[in-house]
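Only one chain comes next, encoded as C-alpha cells, the form predicted alone.
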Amino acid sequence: MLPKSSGEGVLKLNLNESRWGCSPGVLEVLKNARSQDVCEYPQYDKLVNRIASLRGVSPDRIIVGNGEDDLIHCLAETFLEPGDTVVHASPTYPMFPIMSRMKQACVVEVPYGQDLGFPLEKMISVVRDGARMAVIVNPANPTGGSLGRESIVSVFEACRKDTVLVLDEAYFHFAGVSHLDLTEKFPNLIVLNTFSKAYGLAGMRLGYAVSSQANICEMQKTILPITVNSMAVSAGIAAIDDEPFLSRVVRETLTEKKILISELSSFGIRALDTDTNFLLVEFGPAADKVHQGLKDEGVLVRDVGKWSQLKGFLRITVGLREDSERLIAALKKIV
C-alpha cells in the first residue's frame, strides 16, 4: 500500500517519481487524443515494436503490462505453484514477496549485511539448494546499490536449469548499464523494465518484460488480455521517441544527487550514494523525528527503518534544485 502523499503544496520525495515530469511530446500526444483512442480497445503492436527497436530484441520477446507490478503478478501466476520456493535478497521491492505469497509460495529472504552489501555468497548457496524462482533487483530498491555483471551471472549459474530467473532493472537508466543481453545466455531469464522512473510516466502505469519467446508465450496466457490502456500506449511511444528529454532527466538527476550529498554532508548528515534516483540518508535515532518533522514541513520522504539493516535511514528521492533547497531548509529547522 502506498503511503499517503496528497495535499496542496506537498513535496513528494517518497515514491521515487520523476520530479522532471514527462516529455512534452507525451503531453502533446495526450492533448491531441482522438475519440477513437478512447472508445476503441488498445493495440500494442506499435509500442512493442518501438521497445523492440530500442532494446535490440525481436517483438515476440516482449510483453507489456500495467506497470511493473502487473508483470510481477503475471510472473507469479505463470510460473509459481503453492509450495514453490522463491529466493531474493532482503530488503527488496516489496511486490516480489507479496505476489509470491499470494500464490502460497515459500519466500526465502537472504538478508543484506549491515554494510548493505549484496549477500552474494549466501544467495548462491541458497539457490543451489533449489528454487523455482530467483529474483535480483538491480539497481536495488531500497538499498540503491548495483551488482556487477559477474556477480549476477554467478547467481544465475548456480540455479537449477528449471529455475525462473528475474532481473528487475527499473532504475537502470540512472546506473547507465543494463544486462538485458543476458537473456541470450539464460533462456529462463526475464528482465523487467518500467516507464515510471526516468521516463516520468508513473501515473500512466506502463512496464514491459523481455525474455525468451517461450516464456513470453506462457506469460501471455496468464496476463489479462487488455491490461494497458490506449493513452499509456501512446505515452510510451512518445516517451521513447524523445531520447534527448530522457538523457537530460538522467544527467540532471545524477548532477543534483551529487550536489545534495555534498549539502547534507556539510552539516553532518551522511547520505549514501546510489545508482538510482534516490538517496539513503542516515539520521540514526533521530530518524523518526526527522521523518515526522519533514512531513510537518510538507516534505514527504520514505521511512525504511522497518528493515533492520536500514534502521535510522530515510529514503529520499532526488528532485529539482528547488526541491533540494526546500528539503535542506526543512532539515535545518529540524536537525
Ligand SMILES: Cc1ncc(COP(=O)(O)O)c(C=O)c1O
Given for the second form:
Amino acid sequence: MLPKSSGEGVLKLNLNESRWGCSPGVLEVLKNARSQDVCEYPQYDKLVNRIASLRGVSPDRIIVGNGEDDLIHCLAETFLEPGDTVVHASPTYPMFPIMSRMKQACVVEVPYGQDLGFPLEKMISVVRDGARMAVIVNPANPTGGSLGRESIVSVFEACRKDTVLVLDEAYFHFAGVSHLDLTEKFPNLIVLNTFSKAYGLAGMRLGYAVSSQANICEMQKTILPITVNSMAVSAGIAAIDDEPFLSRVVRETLTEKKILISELSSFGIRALDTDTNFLLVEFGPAADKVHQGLKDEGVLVRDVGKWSQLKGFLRITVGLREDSERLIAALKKIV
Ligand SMILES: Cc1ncc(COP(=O)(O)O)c(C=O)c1O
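Let me have the form predicted together with the named molecule next, following on from the form predicted alone.
The next block holds the full complex; its first chain is the one shown before.
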C-alpha cells in the first residue's frame, strides 16, 4: 500500500518544486564540503557578487535570505507598522497576507475576476487611496498568469511615493521575462526571487531581493544577521554557474507542460496554461474526489478550490515525463 502523505513512493506535484532536481554541480560542491565550510560562519560576498553580475545590479542592491519566505518576513518587519495597508490581488502566495497580518497590517485583497483576469482597474483605484505596501506576484501563484509590463507599471505609477512596491518573480524563469530593471525607475520597488523553483534548490532555502541601496540597507537592519547557511551559499553559486542545466529545466518543463495539457484534453479534462511550472486543472464538482483519489494513489496535488475563482480546480506541478504518465494513469482510475 502506498504511503498517503509524503515519503518514499509519493509523487509530490503539490508544491511546485522542481522534479528535475538540481545541477550536478550543486551536488558536487555539497559532497566536497570541507570541515572549514561547516565550522565557520558563512560569508555572503561571493554569492552576492555572483547574483549581482547575473542580474546586472551592484552588490549593495542585493540581500539574500533563507528562502524567499525569509525575505517576505523581512519586508513585513522592515516596512510595516500595525494598521498599515497592504494591497494584493487575491488569491495570491499566502505568505504575503500571513506576514502582513503578523505585523497587524490591514490586508486589502483585491479579487481576481471569475475568469482569472487580473483586477487591474480595482488594484489601481485601491493603491491610489494610499497603501504602505503593494504586492504583485508575477507570474502569479496560484493563478499562474502574467501581467504585461505596462500593467505592472500602471499599478506602480498609481501608488503614492511612500508605498513600498513588491514584485515577486519566483517563477520568472518559466515566463522568460523579468522586470527587475524597473527597480531603476522605481526606487521603492523590491524584486524578490528564489532558488526553489527553476534552480531546484527548495531544500537548501535560498532567495534574494533586489532594490535601491537605501531599502536593502533598511532590510539588513531587521533580517537575522546570519540567515543563509554555508551550504546554501555554495549551492547557490554552483547553481548560477550551471546555466545549461537551468535552460534545460526550463525548456523541458515548458515542453512537458504542453504535452500534459494535450493529454489531459484528449480525455476531456481542461488544463489552463500558465507562465509557471504548474497547471490549473479543472475537475468541477469532482475536484475533491480527484484530489483524494490521487492522494490514495500516492500522487499529491494542491487543492485550490477554497478560492471562488478556482473552485473545481486542482493545481498540479509539471513534472518529468514519467511523472505525467503516473499522474494520467492515476487519473484514468479515478475519473
Ligand atoms: C510566488 C512564490 N513566492 C515565494 C515562494 C517561496 O519561495 P522560497 O521557497 O524561496 O521560500 C513560493 C513558493 O511556492 C511562491 O510560489
